[in-house]
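Just the one chain here, laid out as structure tokens, in the form predicted alone.
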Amino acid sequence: MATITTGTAELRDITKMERIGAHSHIRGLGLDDRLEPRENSQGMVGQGKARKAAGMILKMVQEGRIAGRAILFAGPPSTGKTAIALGMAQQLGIDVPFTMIAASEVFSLSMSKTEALTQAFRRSIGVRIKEETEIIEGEVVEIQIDRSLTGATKTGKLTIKTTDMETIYDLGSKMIDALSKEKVLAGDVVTIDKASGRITKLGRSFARSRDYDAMGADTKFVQCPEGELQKRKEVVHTVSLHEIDVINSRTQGFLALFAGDTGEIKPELRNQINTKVAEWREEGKAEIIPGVLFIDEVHMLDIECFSFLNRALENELSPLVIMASNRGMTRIRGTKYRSPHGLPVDLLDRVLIVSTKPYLEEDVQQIIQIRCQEEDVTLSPDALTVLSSMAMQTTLRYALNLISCAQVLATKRKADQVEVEDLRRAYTYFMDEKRSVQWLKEQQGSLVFEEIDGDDTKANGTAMDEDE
């Protein structure tokens, strides 16, 4: 890799900057091996039912017993509904597929709604695809490379032995820059892909340890392997139903994937994709390992959106579905109908409700505890005190607010941790939800556009999801 210098010569530390999100505490659902939940683990605490419905949905998901199911967590706002299923996430390892979209996402996407949950629910299926290649493998005798007078063409040869035998291969001019940028020299061992002419360094040979009186101590010695130079391998990957179908549509292609504008995917092409994979799976090739999706907020979608997602649950490749609401008794959007949760009841019916319950107060003093760890934030024990008793009159969310914001008033001072008047300080800065509402009140109309119909439900926002 080349370095770059700057005319100054003054050394920097260089300190590492991590985005702390609203949920980057999250390790897993705090779980033991009896599914039962502890008190506080994993960065999860409380909510021990919905953790406990949430593991044995886990371990179906993990055993592939439960894909074309539907979950919904309600309960209401701050109740660590997203954080559940972010622990989900994080239980299930890199190799099962799991994708999060908030339902509002579908309607802002310049595709349809339907083609934009199709792809939801495609990234979400993984296929472990299983491939035999040649590969050789052994130790570098010596590398003989001849250029031209011009320097455009390059010829080599490359001897390469294991302990039993020794060959000599040609090499074109595309593996001669491939075994330079990997730097590899004499007495080195390697393997390469016949296929696609990927070299990989797996060390150097033992018998090349004393030939060198300075060693780097990142230098790893292996044996000379043993037997035949070219060897068969069974080379396993996983990807994701979606990722197939992008790859093979014509009009996009493999760099759409890295563009994140797929467009629109043809029905054909897909249901040519479901047959190879069928194919694939019968002779062994591939497995379907279904994944879990995660739709946010999921009484933003409309009828039509609901009836696809019924339809698309009956579909032999569909993964987990698990939702989240924190609406009660709400309407359907794109109907006059008021349904629990904005759910149509044939819905509603396929569905495993999991509902999620306010946190108590020494719940809400260890969720603070994790956050301050979390942001690199001292609380006095006083402190903690007022901000658990403050998320217990306002919110959770406010008070996790509250926690950076003292954090900046402390460092002012210059004091190490945050002590009660800084959070009041704070506190007077900010409003929460009930102080903002008070405020409005006394302002009696000065603000813009404040005249409201005769219908006073319009006033506090219950009846403010009418279709555009």
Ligand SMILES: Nc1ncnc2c1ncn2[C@@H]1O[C@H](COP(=O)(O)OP(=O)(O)OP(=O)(O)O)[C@@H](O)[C@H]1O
Contents of the next structure:
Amino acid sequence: MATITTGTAELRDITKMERIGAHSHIRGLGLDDRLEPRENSQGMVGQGKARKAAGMILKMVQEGRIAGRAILFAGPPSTGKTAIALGMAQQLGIDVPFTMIAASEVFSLSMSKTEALTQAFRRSIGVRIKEETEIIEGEVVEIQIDRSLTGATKTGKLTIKTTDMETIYDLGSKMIDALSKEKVLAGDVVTIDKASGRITKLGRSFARSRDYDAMGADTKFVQCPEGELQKRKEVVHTVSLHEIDVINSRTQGFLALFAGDTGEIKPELRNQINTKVAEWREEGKAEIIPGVLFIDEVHMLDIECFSFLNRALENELSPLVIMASNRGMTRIRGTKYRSPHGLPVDLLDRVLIVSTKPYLEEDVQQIIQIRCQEEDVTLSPDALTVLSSMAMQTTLRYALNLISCAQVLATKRKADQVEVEDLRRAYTYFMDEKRSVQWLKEQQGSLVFEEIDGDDTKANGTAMDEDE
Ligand SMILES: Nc1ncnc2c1ncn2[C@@H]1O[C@H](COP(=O)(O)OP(=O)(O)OP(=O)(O)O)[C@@H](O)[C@H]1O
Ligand SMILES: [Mg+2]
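Please move on to the form predicted together with the ligand, as the form predicted alone is already shown.
After this comes the whole thing, all chains and molecules, with the earlier chain placed first.
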């Protein structure tokens, strides 16, 4: 069998950046220790029941008790489904994977639907790996660097010792750079990771404490290490199954992780990796950490994807799947049948449904305030009242979008606070859904309309026509 690697050193350097502006104020679920929702905390307001439910699920995930289950957040548009899912993501531990996809992403051209879903599933499962690495730990006796005449190539020697032994190592230019970057001097106690070449300075040796008078107050003194120079040390790191897949697929290599373009991965390779991971588990070298896969706008998946989900959820290596949908009774994509939330009944049967409800005006007011702080906008008290009542008549999202528009208008008239007037003007510039529909009705005949006979997917402008 091929050797399976996990690419420790490379992976650690990939930082994950994924925060969407509209939800940047969400820092968690805002629950207390007993999982009761706090009134206004971590950017979250109201929607208490759904938040508590989310908190309970989260707790089970963290205790590793729940995997291969599915949750569905169902509720009208802009009632916080996506916001709650993101809040959950922020409260998972750092090494519990969280993947978020919008269902429509699955229909990309570069890979099949099932491959896209498989990748999403495997991104959401972490493997915590314990590895022994070899390190060199000792006190630096001497660093000697020889530069070639042009200065282009460098070679050198590092003399390093413990209380029991002393050895000289040859240095390549990469190590020389690393040593000078860490400002390693004779008398420093260092560790060098043999595999990655990473150097860590532990402090200065006590033996050298009287060598220099001018030493910073923060200089740390340590004992010169004893025994062997080379030691084995245990390190723990977490990678996702998908990362292991990509690193080991011969055509791609780990660079594909940076490009984000990983293409399809062969099923045989996945099987090999699963077997290997199972072996590591048995040997106590690895631990599986089921994470969370969030599929937003799940009604956009089609019947083939749903049947894949049904099966994948029963797999031993399955994450917790959270879905969100704002549809009522609607057609299941790829079929003629209608079903609640656009999900087939056999899948619905497997999910726990959490519903989100429209907000009360007080809640809306607080959410608007939080967003204003986040966007650095000051609203006059009157403007806040007006905007809250706008939100009640249109949607919360529309009102939140108006904040920045009104701010632009306020800045134009050189005011430092948004007044009712600015909101009123922004309201006339940008339509909400209801007014837009109204306007379309008035424009019958002058815009291009498309009506398809005998099909219920009319593209006649009325939003979510098929749901009613
Ligand atoms: N309870 C809440 N506390 C704070 N902000 C919230 C809350 N609920 C929603 N928001 C904010 O309101 C906006 C709309 O909410 P969100 O996008 O989560 O709605 P949604 O239920 O996912 O809607 P859709 O069905 O249209 O996708 C977002 O900017 C979100 O961050
Ligand atoms: Mg959403």
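Numbering follows the first chain given and starts at 1. From a predicted model like this one, the values you see are computed outputs, not experimental measurements.
- In this comparison between these two forms, the rigid parts meet at a hinge, and the single option from Leu185, Ile129, Asp302, Val386 located at it is Ile129.
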